[in-house]
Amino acid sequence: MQALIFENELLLKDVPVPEPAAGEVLVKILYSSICNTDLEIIKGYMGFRGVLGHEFVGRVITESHPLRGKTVVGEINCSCGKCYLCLSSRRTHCTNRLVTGIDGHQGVFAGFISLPAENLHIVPDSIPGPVAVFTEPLAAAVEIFEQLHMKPSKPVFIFGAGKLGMLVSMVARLQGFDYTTFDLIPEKTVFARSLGLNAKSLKELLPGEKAEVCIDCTGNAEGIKLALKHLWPRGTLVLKTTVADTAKPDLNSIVINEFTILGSRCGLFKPALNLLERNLVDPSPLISGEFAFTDILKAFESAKNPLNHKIIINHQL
């Protein structure tokens, strides 16, 4: 099979098809897309070597499973099950994890890849395949709300208005939240208040304005510092933002405000694709361009594009 490998470079090369090891079933990719932690792998984040991506929907076709023929998406932690994390619920952190396309797992920018079963979750048919495969990316969005616990009340700053931080704020939006979503690009606040939601340039937001949350998806060390000027003392600053280059923010102002910083990466998938399913969230507007994966190297030079948001590959045609 053909797959994308990151090896210093990008290369589309053939591999062999995975086999699947226990309790593992074989799938085959029809649509994934790029992410920003894609990008930053190729600028030497993690430093992973091997087949990218992370976000797809495929169909199994493993002989006498009960999944066979069914279009799914997949979790990307590979969990061992045993170790005291496992244990304790928190399997998306196993101390011997693999993530696929991102840490020792082979990625999904290929014809097939293996999976564990228990990290795939069955597409309703409603959702159309390049919807269906922002299940991920609306998963981590969704699961900010679920660790806040916070009343829709407090005032909300998103900075950052791309992939990420649109389905961050239709999260925000559809639970009522008093957010607003900045960023520094003017086409993208424009392009975010024509799906009806709350944004403004980053040169409107006054030095003193501040809430109560700040969430970070600027994809960018610096947004850190930013979303720190902007939150009220024992506020909350929701980290979103994985990059090559990592930030080196003022520890004397969190320890001084008394600032609660919160990590936030994987998320639920179910409800996720309970909000795809019901067309609470329509993430469709954000597609900014389809690549056949034989085109998957200009799909790339597509999503460094800043203004583009998701790139899907259709690994269809």
The other form holds:
Protein chains: 2
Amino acid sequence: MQALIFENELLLKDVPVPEPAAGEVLVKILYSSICNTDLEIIKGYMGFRGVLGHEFVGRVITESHPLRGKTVVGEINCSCGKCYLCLSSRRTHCTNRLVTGIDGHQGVFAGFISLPAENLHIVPDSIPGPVAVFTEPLAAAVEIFEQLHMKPSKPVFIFGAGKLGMLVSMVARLQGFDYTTFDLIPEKTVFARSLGLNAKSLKELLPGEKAEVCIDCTGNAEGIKLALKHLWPRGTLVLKTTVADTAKPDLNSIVINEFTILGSRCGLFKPALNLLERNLVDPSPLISGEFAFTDILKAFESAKNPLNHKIIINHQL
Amino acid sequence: MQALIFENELLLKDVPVPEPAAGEVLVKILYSSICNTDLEIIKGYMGFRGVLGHEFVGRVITESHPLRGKTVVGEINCSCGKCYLCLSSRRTHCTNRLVTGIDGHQGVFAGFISLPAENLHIVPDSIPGPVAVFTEPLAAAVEIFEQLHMKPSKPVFIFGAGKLGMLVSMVARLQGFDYTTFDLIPEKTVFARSLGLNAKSLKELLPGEKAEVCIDCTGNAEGIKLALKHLWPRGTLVLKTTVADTAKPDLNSIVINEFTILGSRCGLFKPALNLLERNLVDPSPLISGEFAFTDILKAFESAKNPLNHKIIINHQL
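Can I get the form predicted in complex with another copy of the chain as well, since the one above is the form predicted on its own?
What follows is the whole complex; the chain from before opens it.
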């Protein structure tokens, strides 16, 4: 099968179809999409080498498996189920975990992927493939609400109207609180407002304006420092950004203001699928382009454009 | 009155007795003590200039005030009572606050101090003066338990067996969880164990040993990095350290491990006074020396010795 390999550079290569291990099933990839983490990996983040990609929707093709023929999405953390972390509701932090396309497990920018059956979720028929591919990043947005009790009466600022910032804003919109999504790039705030989101230019954010919760989805170090400046004392800064170039905030301000800094990563798929199925979140306007898998290198160039949101790869073309 | 002033250097000077403003009462200082924050201030932290000191026990001398003649301790944050933060149970973060001996308000290394009557707490007769002077730092230790729900079944690591680390350990001991207090200096862990605390040398801490909550009381940047290495994913690092030389942890590890970093500062006095009155915490073994106020410069030299814990100033000698 053809696969997109990262080995210091991105290469389309012919590699063997993976052999499912015990408990795994083989999935034919229908759609995949490019995440900022993929863009960070090709800058050196995680030191990953191999088949890239972790956002996908596919069809199970393993014969004799109950899931055969089903359209599925897959959680990206492959866990042991036995360690302290697995046994304390922290499977995504399993000490022995492999992470699809990020750490030690083949990714989804390929014809097929083999994954533990327990990682798969059946996609309801009402969710089109290019929408289902948003399950993974939407789950990462919902993870914030899984981790943090955000009170409906308190203001929330979301920094960054990129791929993840838009999904977080779409989920935040469903709550009662005042939320505002900030971005420096005027086209992005105009676009966010066109989707009914409460988006503003960062230039409109006054020095004294603060929120109970700030969520950093900027993907850069400066965004994190800015978010801390607009947090009420005892407020919480949610960090969603992992970057190859790491940011380092001033710890004294964290102590003096008794801030909470909360790191947030992958989420569980079920609540994200619920939001998509109920049509409470419609990510389809975030699709900025669709490329055939054979054009995936062009797709990556397109994904690097900061004005683009999600770039989808159609593996069936 | 004589007062210890910090103006680039420490000086004992003659200054006028303060005039109580509306709502304030005049307090004669009986005992005061030296905190690490005082030592950081004289290295440049907070850019403070004026009468230093914030830990004290005193006697109200304002005539015709209901507190007259009472022995009191005083909360250090002087708040407006009207701002958003005061009105949302965050008086210690009041946007208009002045902080005794730290930010804009005269400190306690003097003959007298004028403080808002609402900041004062009557000291029960059963608590001796040199013990009551621990109310402020003990309240800072109790603040951790006010902010964070620490589950009795989970392990807790406390880094640093200095003044604050010992008080935090004494409070932690009262809970059901396994706690361990670590320090690099053998004399400090031996001393902590002699008080019945579960203290170990940092050298005994294995690379894979981790806890649900790590509390940094080391007062230095390296301690914070070390504490993060010994935290379970989704665990909480409580930061107690404010240092002139600020530490900067790696944010990627916070996101990947979904750590919570919780800044923690001043606490409320009532629960600390309760612990002292009930004799559940006895800080008296932490008194490493007592100096007359006229010898306060010698007291500061003694406080700089890392093997010393609390240095008490007796203003009545």
